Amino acid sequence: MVKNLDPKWAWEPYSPGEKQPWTKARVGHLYRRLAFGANVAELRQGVATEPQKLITNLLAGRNPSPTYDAATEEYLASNAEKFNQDVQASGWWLYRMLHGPAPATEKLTLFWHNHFATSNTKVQNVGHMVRQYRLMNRNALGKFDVMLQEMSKDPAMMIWLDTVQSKKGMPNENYARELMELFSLGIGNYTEKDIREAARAFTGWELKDGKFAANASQFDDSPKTVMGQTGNFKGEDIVRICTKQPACAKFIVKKMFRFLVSESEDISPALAAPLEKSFADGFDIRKLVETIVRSNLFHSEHAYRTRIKAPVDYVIGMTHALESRMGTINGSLNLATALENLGQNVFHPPSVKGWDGGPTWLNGQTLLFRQNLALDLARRPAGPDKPALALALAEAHHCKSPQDQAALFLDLFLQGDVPVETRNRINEYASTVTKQKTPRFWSKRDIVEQQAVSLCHLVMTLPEYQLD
């Protein structure tokens, strides 16, 4: 169990030995946990890569492309936010994990989304809704309380917690509340008279011309006390005063530790503290990332599929394994419509907690949508007058045989991690395809395309494979 390791062992940095090998499997760990996974040549190089240097060439993600860069931003600019589409906002994003530069930031990003969960579904302004994305992104792995200020003075947050409603005399308290419950400190750490006191802080922050302005005329200057402190506080003060009580770095650390290494074990007081200490001098995100995914605890089987696929992750994961292209951002808006039914709509979480995740991901009928989108991807052709998206990988990998092929497949998704038995029953599957039933006007290349989907199917809706 997580709680009985040793600290400074769980957080040495991880090096390849005879006990913890650097494997196929850990390499796939690595993409899933930090990006959105890999695809075959990813985790061929992968293996070939020492793993801190693997980690540090994900974190820094490559090149922009000036020309992918203009693409994106002249769709949103024209389509997204001109006609204010948020299913084109989402598709915009979507578009950007599966093709952008820096799929570690993109993860990060959605880790915030989540953590600063505001949902167009109430700001219904697509600009602002992208610019609160720009926000996250640009402090994903940046420092946490500078993040925390932008976002208290972000529009759509304003809008999504009332603040542009907070008036001196009628100070609104959801966003105070929230600050302090899902933002900074978590539930036990604040009083209602700390919300009640902390509110009237916030008062006159209102909207001019789309951006932040403070109405002094209608800002509470009378003193304060809040968590002990008196004063005469603004908004940012009391943004800087919930960094600085001890339950911040505590809060913000349990929940990327959920994020990183398993929602089904919390991080133990003693295995904390040692992040804890280190998180409270800087807010630096990307030392407590690094020290995370850098560490022996994470590349070890108590971080090993300890979590349940996001479907963000699981419809990225597949779309980006089966090399598909969506050639423009308008493919990518079938995705969206996808997430949707499996109930992770991105710039729509379901209220400010976000996505419960982990359990709360799977039932009859999202298992069923998501068996369906891996039967629709298998089979969505890989290009004009080309094959369907599993036979062409299975082509391109010179795997012609359905034994091949089920092989490819078990390497690709689940980097042949599966029980044996599992592994047997796939084989017998894939004896047996070729003998199936078929209509009789299908030609020779429909049935070996048929067999080709179908064990790309059926690996990718193994239990297995839910797990990340």
The other form holds:
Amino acid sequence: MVKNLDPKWAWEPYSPGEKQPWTKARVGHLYRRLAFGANVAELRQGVATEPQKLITNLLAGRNPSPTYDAATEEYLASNAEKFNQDVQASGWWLYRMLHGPAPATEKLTLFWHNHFATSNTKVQNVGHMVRQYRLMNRNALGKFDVMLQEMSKDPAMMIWLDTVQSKKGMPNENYARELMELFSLGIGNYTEKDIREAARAFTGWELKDGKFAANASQFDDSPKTVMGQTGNFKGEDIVRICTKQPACAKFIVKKMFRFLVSESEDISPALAAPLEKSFADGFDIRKLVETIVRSNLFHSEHAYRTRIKAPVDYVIGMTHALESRMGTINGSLNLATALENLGQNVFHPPSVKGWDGGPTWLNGQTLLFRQNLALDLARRPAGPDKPALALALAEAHHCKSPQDQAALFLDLFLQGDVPVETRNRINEYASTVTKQKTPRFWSKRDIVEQQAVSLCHLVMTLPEYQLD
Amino acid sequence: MTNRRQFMQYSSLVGLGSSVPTFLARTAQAAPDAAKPGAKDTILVVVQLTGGNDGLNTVIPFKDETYAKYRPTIKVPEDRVKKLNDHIGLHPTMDGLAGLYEDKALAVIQAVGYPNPSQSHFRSMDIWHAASTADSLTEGWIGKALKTMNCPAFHVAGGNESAPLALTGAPARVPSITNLADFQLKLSDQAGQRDIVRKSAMPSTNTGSQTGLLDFVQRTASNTYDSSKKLQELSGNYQPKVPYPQTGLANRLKVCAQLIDAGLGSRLFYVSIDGFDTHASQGGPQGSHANLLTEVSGAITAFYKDMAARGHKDRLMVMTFSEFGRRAKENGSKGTDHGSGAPMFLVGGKVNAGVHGKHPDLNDLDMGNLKFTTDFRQVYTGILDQWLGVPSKDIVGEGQKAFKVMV
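Could you present the same protein in the form predicted in complex with the partner chain, rather than the form predicted alone shown above?
Full complex below, order starting with the chain above.
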């Protein structure tokens, strides 16, 4: 249990030892949490790198990433804005996650997208969504209080939570409420009266030519009382008052722990205390993230496979592991659309609370969508006139037999960490698969491809692969 | 305070029951005979209006001058209202439900809520789902009912929609289904792989060091493979007896109709429609709120008529609810902020048709919000005890006077 751990030990930087050796499983864990999973080369190099050095590298990003093409990215972004196309926008972001120079920053940006969950279903303006993404991306490892101030004036947010509609004498409470409930404090740390008073401070906040503008004539220019303080507050003051509440650091630390460490257990007060103290002093997100991912706790069994893979992690993780160089929105398999079925359509969170995550990701339908998508991906040609991704990968890594392939896929997707009986079942399948009857018209190549796809998919359908 | 997430962490894991479920196999044999009078084969379909439905513009007190005064830009004028009696009427877009009212198939329960209402979407929704205002909400009211009923249930989900708290705590995990065609596992080598996939989804004998999450995935997978196998045996294309509107909610209710008609023995269904958080420009007789009510009324009416044409109308009860109503006065954005106290609808061949409860007094507000006159747990109590035949005291506790839901 996390709550029984000694906070001093828990937050000390991890260094490999006899009891906690640096293994491929630990490399895989680090890559899943601070990026979107590792491929064969990253796993191999990761084990050979000193862990704290590897963390430094991951936080710094790949520079330059071997599969990244700035022109493609630019093309996707400008198309998304120009045609006001949602699917282009999510394709663009997925491209950044998959091929971009800084997966760790993208991962944290996704955290903040879930925190400031804004949906284009209401905003109806891809340009605003892209600019909100850039705001979060820029601040993803920056200062939380700064991001919260900027977010309060972000056009997408102002449309999403009706700040633009809020007028003197008849304030709209939507933003004031979610600022407290979901963005900074959490339920139970404010009153309904705080919300009504705070809403008055955001009156007159409008968009002019798509940019924030304060309209003095619509501002409620009179004293408000919020959290026990009285003054002729403006919106900025309310945001500042919120971040000064002790509940704010607690709220963010708790959420970050859940994101980086565990969905199985909440952070205990004793473990949270040092992080909260440090975070309240300057709201330094990078420091918070670094403390967590460098720690003994993060590299212990208390954090290992203690989350359900989010759909984005699942999809980008598989695609990256299979070393696909394909884009994210073109072709027959559109990752942006696939994500919608899995329940995580980026730029379209289901509500301002974001995605609940954890067990809610998996229900009957989404599990089947995941398993079926895994098959489609394994089968997807690696390129024009190239075999399926599963076979291309097996050949690139010199697999000579189905048994070799089984070992490769188990190592790649699960770092070999599966129950003995599961491994036996898969090995047995690998040893019999060559004896199976296939349609007569199949070429030898077709048969080999089918075997690689089947083995790859079999490993991806294992329950362990749903864990993060 | 325990929130939804914590709840999902702990209780949904332990609430999954002990056995790896073969739930459809078991219950398909027990599929009830609809023609048999008095058979305990009643069905409840819950329709959730997500976001906080504006009750005051749904069931409209058209004679009350205060109503028009509070809502200068979004009021529905008297001549447009579908009158139910001399005081109140339905929004003009709800002609379908107004027709069901004429047919004595609609009950309107006014001003439903609970004491000290939360105006957080998420907290209030959890309270309705769990039928409790306790700090820590761990199981859903339908999930608990399923422990007694022990029959299959379905969450027919729209995209981006996760399983509701209301269904948690059931002996076998309630599957979410988007559409039947997609509810199957594709394999490149069906014959060779199916058995391995299924066996790998069984909890491992060596689970000592594993977290509850792996167990959760395994149970979900096993349950899903079983359900999917069974559902594939249903006939492909469902031919409704009446046309359904081309809307998301109608599509989901059509899937419910197909599952009901397939005779799988399922008695509980859950569907949602989102978008009721109308803080701005919600409109009056027309507009965004009107469009939502059109979808609700059209879908439920088609579903009821389809079920009636198949002889299921006296087994069927549709219940609508929303996490809260909205502020009595409109705001400066021609919308409404979060409020409390809102109507519920019950639809079915045997419902206690008519208008029930007291309409909230617009001149007696609580911080601008309508006061509830019927506790939602009274409605749940009635549904559980009278309609589903499940003792309500284990679910909503004692002390709630049952609302009479059926005739």
